[in-house]
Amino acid sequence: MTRVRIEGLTKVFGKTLAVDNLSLEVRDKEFVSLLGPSGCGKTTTLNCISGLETPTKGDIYFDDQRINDMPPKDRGIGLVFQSYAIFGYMTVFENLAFGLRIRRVPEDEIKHEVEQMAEFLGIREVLQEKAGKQSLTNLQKTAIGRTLLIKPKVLLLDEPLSNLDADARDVMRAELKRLQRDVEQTTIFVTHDQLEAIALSDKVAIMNLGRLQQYDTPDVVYNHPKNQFVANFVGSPSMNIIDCSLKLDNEQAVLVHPSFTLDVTNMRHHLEKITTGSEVVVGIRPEYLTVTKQPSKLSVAATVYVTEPLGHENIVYLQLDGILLRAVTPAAVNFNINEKVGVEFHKDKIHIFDRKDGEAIV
């Protein structure tokens, strides 16, 4: 397998940079998430990877080769697109075949090898029917089989689960994880979507306006995002972002919104870089504020603005002075729209950022 390394890769098209000055490792056989909004650089670093597009700065490798100038045939990169681009008048056989018979690889292995892969798929069944008419998670099984065949170096995936439906996708993103586990092959995907980052990868490269925000995995981008950016874009329900000013007095550090204050003395040796009264942002998950019926003096007085049964739990909407805010809640309790009640915050979970640039402080 092979391990992929990206210095200081820039795309510009025209005017517009794509990807800024990128910097990256992907391990071999590890599954590696471009994650980010549209437009944010993702797919054109994929593209310059596969050398469907050529970087205007910066260099490639796989292992220790740089490969900038290399044709994308002599790459050894297996492609999967969104589209799947499979041949709907061949049959699931032919599509899976297709790569090895280019390569001139001899009949009898070709069957054996594609049997295999059927059957490692599971869709060993509909070898001999038409693709065209299978369902779009076949296409997408036939996709990536008819890709892994040709035993390429580095699988890179753009965003092949986009055009399934919700049942399918979760079906789709278990398999994806269990064959990708399975076959130990390296793998770059790209996706929007932040929970299949999450669920699939040992590590996310979150993206934003071409620049590499957070490279980690997933467990530290969730609980530890280096600025709001991250913060706001990981994680759904998304995290709950507060306005507040630093107060420093003798021992103590107090965060003072408008309607409440909040000791974070704990974290007060993380807070004594900044200086008194200045303006930060408090992030808090959702899942971190804890409702009750009757305010208290931990808690903070909110009004139910709406509730979102969700079945195993609810997100219940707070209007406290003129924010809203988001928390997760049992679903056996009950709050009623304009309904007084008590939010506490969860103080070791709390995230602290410079207003200004948007850098987690804490």
Contents of the next structure:
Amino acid sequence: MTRVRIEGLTKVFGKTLAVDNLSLEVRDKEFVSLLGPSGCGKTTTLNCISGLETPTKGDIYFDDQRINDMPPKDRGIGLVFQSYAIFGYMTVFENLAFGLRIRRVPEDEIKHEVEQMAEFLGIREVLQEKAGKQSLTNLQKTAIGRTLLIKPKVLLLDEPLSNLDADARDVMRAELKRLQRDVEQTTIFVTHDQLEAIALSDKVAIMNLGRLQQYDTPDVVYNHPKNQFVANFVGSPSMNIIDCSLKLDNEQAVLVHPSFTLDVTNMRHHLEKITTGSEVVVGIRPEYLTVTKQPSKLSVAATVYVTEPLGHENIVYLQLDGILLRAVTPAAVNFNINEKVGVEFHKDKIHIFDRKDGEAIV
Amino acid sequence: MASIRLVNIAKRYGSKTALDNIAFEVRDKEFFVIAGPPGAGATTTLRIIAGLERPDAGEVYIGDQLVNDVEPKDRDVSMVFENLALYPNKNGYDNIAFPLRQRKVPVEEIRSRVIEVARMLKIENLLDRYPRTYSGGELQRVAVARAIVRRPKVYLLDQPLANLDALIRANMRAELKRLVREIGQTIIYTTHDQIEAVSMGDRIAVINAGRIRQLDTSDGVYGRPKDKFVASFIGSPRMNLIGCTYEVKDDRALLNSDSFSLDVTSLKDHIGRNAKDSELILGIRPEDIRTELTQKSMEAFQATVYVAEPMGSRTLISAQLGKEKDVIRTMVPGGTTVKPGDKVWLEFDRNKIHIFDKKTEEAIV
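Please could you give me the other form, the form predicted together with its partner chain, since above is the form predicted alone?
Below, the chain from earlier opens the complete complex, with every other chain and molecule after it.
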């Protein structure tokens, strides 16, 4: 079992800084996701770990061994891609056995290990069938099983679920999470899908433009995003972002927007270092806005822009003086386009970011 | 009047049936969605309406006119394809103006219409720029602008959001829905994405294997699916479907699975009337299962957590009932922490259960 340590990793392609001074540690048995939009550097980071790319600067360690100069085949990594590279004309059994055969493992041992893995993955019944006939889910399980059978120090997964349809992806995501916990395999998973990252991981490393934005548990990145990028990228529907200025005096703290004000005196103690009149960005998740038919003292007036029923809940888009907010509302309540409504902010769920650098203040 | 009526449309490709007896009417100004998995027939249906494919049988009416033999260009429909082929050598303005120029609309009018539609879609800043400089969302908007600038009777949108990344897609969904309300036009929209279908459509035709399974509102396809296919296609994470045997004992009606026995006496008359067989499928959505860490109700069944997946505002738990291998998925509030092996108690909301016939897969309740 293996711990992965990345120190000051930098990778430059021509004039492009693909990864910029990345440091993070993946503990033994941990499941860590590298999450970000395309071009954020997540795949380049994975490729540096696997040895497909050579870092421009920085060091990568497996436990205490520096692996920068080690050939990929000696690193003890298992790699699974989006395209599974399964041999369709071979049986599922033969595909699973592939890595073991190359390593000249005795035949009876191969049989035992492959069957055990197939049992684990729930594909025992199809072992003797041709791989080409299998569902995408079974192919993906086979690809992961084949990789796990060679007992890698570190399992690297590059968008392995993105070829599956929505339902199969839900199934495979749960299976993958359970499997990783059961085999206690150190795993690094690359994805652009925030839901996959928070659902699967012990920790999520969110990247943008080559830089690490936040590295923390799913709970922390969702509830305490360190900056505006993380706040916006994690969560669906995404967090509402509103430009405001902050008015402070000795007792009170008020967020001022051209169309409303919000008393945030409850956060006064977090705002000690901020000067009054500061330009800030307010963030609030759609589930922490309550939409009411009747405006109240606590609510801000808004007009319904459009509604989206999702079955189990609705997303209501609200227009307030040039801004559009998203609110999640119960399925049972219907709102109509252009209806006048009230919006209440859950005050203890407000995030405040510095408008200049996007860093979280509260 | 821009209604559209399809009468018994059939289409085969070689020996494969692509469409089987498709019949529906799209009302004037309706946002009508055809939703199904890839290969189900949604796009083929749209192409037949556009005139890009000929049906083997059946009739297509636009308004009161039978258009089977009308050329696509004369049908007064406008189609936006999934692949947004903008002309790379034309800037935004010229791309949007193109269909008007082709129809020899006067220059002044072209100008005012392009600017109007650009303002509506908030793409004024893209008019001077070329498509290679656009982001995915911008490409989409310019393509939509080009499609709507002509003001045809009917817009046909073939998976217009399919190639966008998740964040842009969510925003475009809302913008497009609002836009459609504003322009008040008849829209037929295809998608593989059930969220797009239920969130945007006035009505949704759920299609599978060339057949329309249900034509209904969002509430209808979500809350009252007519068969097992619709039940599992609409809603994410999908509805739990559990094979059961129906049994009536001493005036009580029970659904027995390998690991539980659910009292459905309140539905007894209904099941008795509609069920042809005792082999049934119980359907229950993840959000319609009350999940507790201790037993709070005699109606609750104990289950073992297989895995828990936090999803921000909610956590999805997959749990195994008794010795069953299949998991039941249940949604709980975000921040709930359970681990594999923990025990939970599941109670099905009796008002939200669905029952399907195992053989015909038709809904009974």
